[in-house]
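The form predicted alone is given below as one chain in structure tokens.
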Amino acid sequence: MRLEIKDLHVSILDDQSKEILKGLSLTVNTGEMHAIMGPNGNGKSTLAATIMGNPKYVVTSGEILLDGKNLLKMSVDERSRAGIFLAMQNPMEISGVTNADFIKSAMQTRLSEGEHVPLFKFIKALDKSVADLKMNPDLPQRYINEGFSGGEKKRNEILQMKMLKPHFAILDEIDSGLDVDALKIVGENINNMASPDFGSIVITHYQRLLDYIDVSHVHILMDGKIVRSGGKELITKIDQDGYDWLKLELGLEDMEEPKKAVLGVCGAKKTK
């Protein structure tokens, strides 16, 4: 499968004069792992939210295609059922809903009418995924993220990804708030998802998470656009020299970082 982003321009719904993404283009195929890096406030989280359908953002021009189908015409749940998954930067707490019930319901929505998630197979897979992530065995019966630490919330996002097995996963700063041990566990579990049926976009500021993920492509996003693409050599360059060399090269050295937009529940294409 292929996820194509073509000349994407995105603004904030409450201030459409403020453009965040300014002609971003990116193609991700299943079987590939792409890392997107860049300074704060340049559009990384906006890209993630727009792919998933966050109504706080308006696509003013450009396309997002999933195997040629217009993703922007799909609702959030349709995008999810089509195989798009977003691991959120700030996962919400949902009281009264257990992790097991939530994941099982999400899996059920992906099945054809009349089909059901096999209970024994589900429990076995969930227990294995919990163990893989070195989470507390009682996690399936705990309410979603309630009382969880920041690191536990991030691991819970990866747990959902492992169970749902999306075609494309967008991981928005999944490394923030993780200690060294948890970072290794999360990175290795993401890397173990690699297959011809799975592609990912890993959004991160830091090189450390990418020590555990065998990314095939690296992109630097600045001023609302992908300004440089390459391989792992870019990770090393950023780790050693930061982003100032690229700002200088692109004439962005005096660019003031925009304020970071707050992620909401979950862009829609602007309609006339």
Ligand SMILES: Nc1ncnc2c1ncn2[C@@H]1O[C@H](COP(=O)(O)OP(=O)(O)O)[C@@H](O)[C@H]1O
Given for the second form:
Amino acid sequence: MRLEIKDLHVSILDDQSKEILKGLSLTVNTGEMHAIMGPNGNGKSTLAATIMGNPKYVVTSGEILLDGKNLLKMSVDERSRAGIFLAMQNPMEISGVTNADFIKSAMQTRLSEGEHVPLFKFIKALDKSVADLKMNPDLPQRYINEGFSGGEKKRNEILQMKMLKPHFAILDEIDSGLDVDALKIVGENINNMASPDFGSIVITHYQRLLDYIDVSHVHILMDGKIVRSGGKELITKIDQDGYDWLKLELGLEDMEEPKKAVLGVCGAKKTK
Amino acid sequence: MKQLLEVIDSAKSLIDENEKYIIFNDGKAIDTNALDEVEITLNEAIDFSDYLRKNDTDLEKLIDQNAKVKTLVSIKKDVDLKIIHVCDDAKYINYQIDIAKRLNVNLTVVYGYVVNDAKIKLDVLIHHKSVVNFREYHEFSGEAKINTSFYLLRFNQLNYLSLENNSNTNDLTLNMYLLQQDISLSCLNVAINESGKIQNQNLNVYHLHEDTASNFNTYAIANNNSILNIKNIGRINNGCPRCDLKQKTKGIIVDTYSNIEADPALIIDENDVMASHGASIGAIDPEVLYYLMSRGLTKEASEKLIIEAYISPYFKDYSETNLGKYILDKIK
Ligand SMILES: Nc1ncnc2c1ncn2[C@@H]1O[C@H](COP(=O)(O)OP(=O)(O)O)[C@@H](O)[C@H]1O
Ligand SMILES: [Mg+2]
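Structure of the form predicted in complex with the named molecule, please, following the form predicted alone?
Expanding to the full complex; the earlier chain stays at the top.
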């Protein structure tokens, strides 16, 4: 399958004068793992949210095609069922719905009428995924993300991805809030998804996560556009030199969010 | 109304195995299997002025004056008891429940087959050291007005749960009187209004003695052009130190034509106490909806899941009972 983003322009619903994505193009095929890197506040999450169909963002021009079909015409749930998955930067807490019930309902939506998720197989698969991610075994019975630590929420996103088996997974800063051990576990689990039926877009602004994921393509997103694409050598370059050289080359003003700019940090080098 | 016997049969289908029951018709007990644990007497009411001097409201006076009988249900032993009201004629229903000391009682009251505009008064007296789980389910189809008061004595633990799912205009008053020390009261009230009408709830907790604790949670849902007014009053009297009073109201307004008005009030006449209240009312959180939909659930399925989750505390450990199943089916 192929996910094609063509000259995408996106604004915020509440303030349509503010354009965040300014003509972004990107093609991802199943079987490929793409990384998108870039300083904060340049539109990475906006891209992820727009692919998923978050109603807070408005596409003013351009298109997104899934195997040639217009994704932008589809509702959020239709996109999910068509094989798009977004691991969110800030997953919601939902009290009263257990993880297990939620995941089962989500799997059920992928079956045709009259078909049911086989309970025993489901429990086995869920237990295995929970173990793969070294999560607390009681997790399936807990309410969605309620009282989870930041790291547990991120693993829970990966758990859902493993269970739902999407064709394209977009992972938005799945590494933030993870300690070194968790980073390794999550990275390896993402890497193990690799298959001819699976493509991914891994969004991060640190290189650390990419130590564990064998990405085939690397893109730099700045000022609402993909400004560079290449292979793994780009990761090393960003790791060593940050983004300033690119800003200079492209003649871009510092577009980090003001708060960060005041601190004067260089995006990629910053550690917490 | 269907034939009375038929209605009683369907009422009985709500009773679980090993559960005792009393069926009331028009305010009179007509059938029970609980005579080992319970005594039912007519016109031998408890005089609550022994416990509390209060001014009865007009509604209470009206019911006291007009009810043809006053039934007293005295619980003498530990029991799981269900009281079901079937009512199509009596305008006034007046009854009392007296729970003896040192008991463990699970009591469920169902107003499931009340089709007329009944006015109902229930007074519950719980004697010291008893632990009571009291559950109510309201499914009034007439314009009911109901006034329920609990009189709690020392070392009582009352866990009160109520779910209202009425299809008509409805006025509900609930009074919790904490009369002696070391009472622990927990209340969970789920109000669903999809009737297209106005429903009012007055929920009052009175701390009338030191060292008493209450925690009152209301979950409200308004849908289909309906209005819910919820007045939550928490009071701690002067001379009642070390009380702990919590109340919280959450509400979901499902469609744009409905509304929920939450009006919480704390009246605190004592310094050395803890009291808190809060209300949050609004539409379904679009972020939550988006999250669920992003996993493939349709908008309708997501909304349903959110609402089910919201009222799930009422069904905790209860969804497999006959009444639990009945209600879940009813509110789908
Ligand atoms: N919902 C929103 N409301 C207002 N501003 C937003 C919203 N989403 C994103 N932005 C703004 O758009 C820009 C890009 O944000 P984002 O896509 O989150 O960047 P990144 O993920 O690369 O850090 C930022 O300036 C941010 O403040
Ligand atoms: Mg982001």
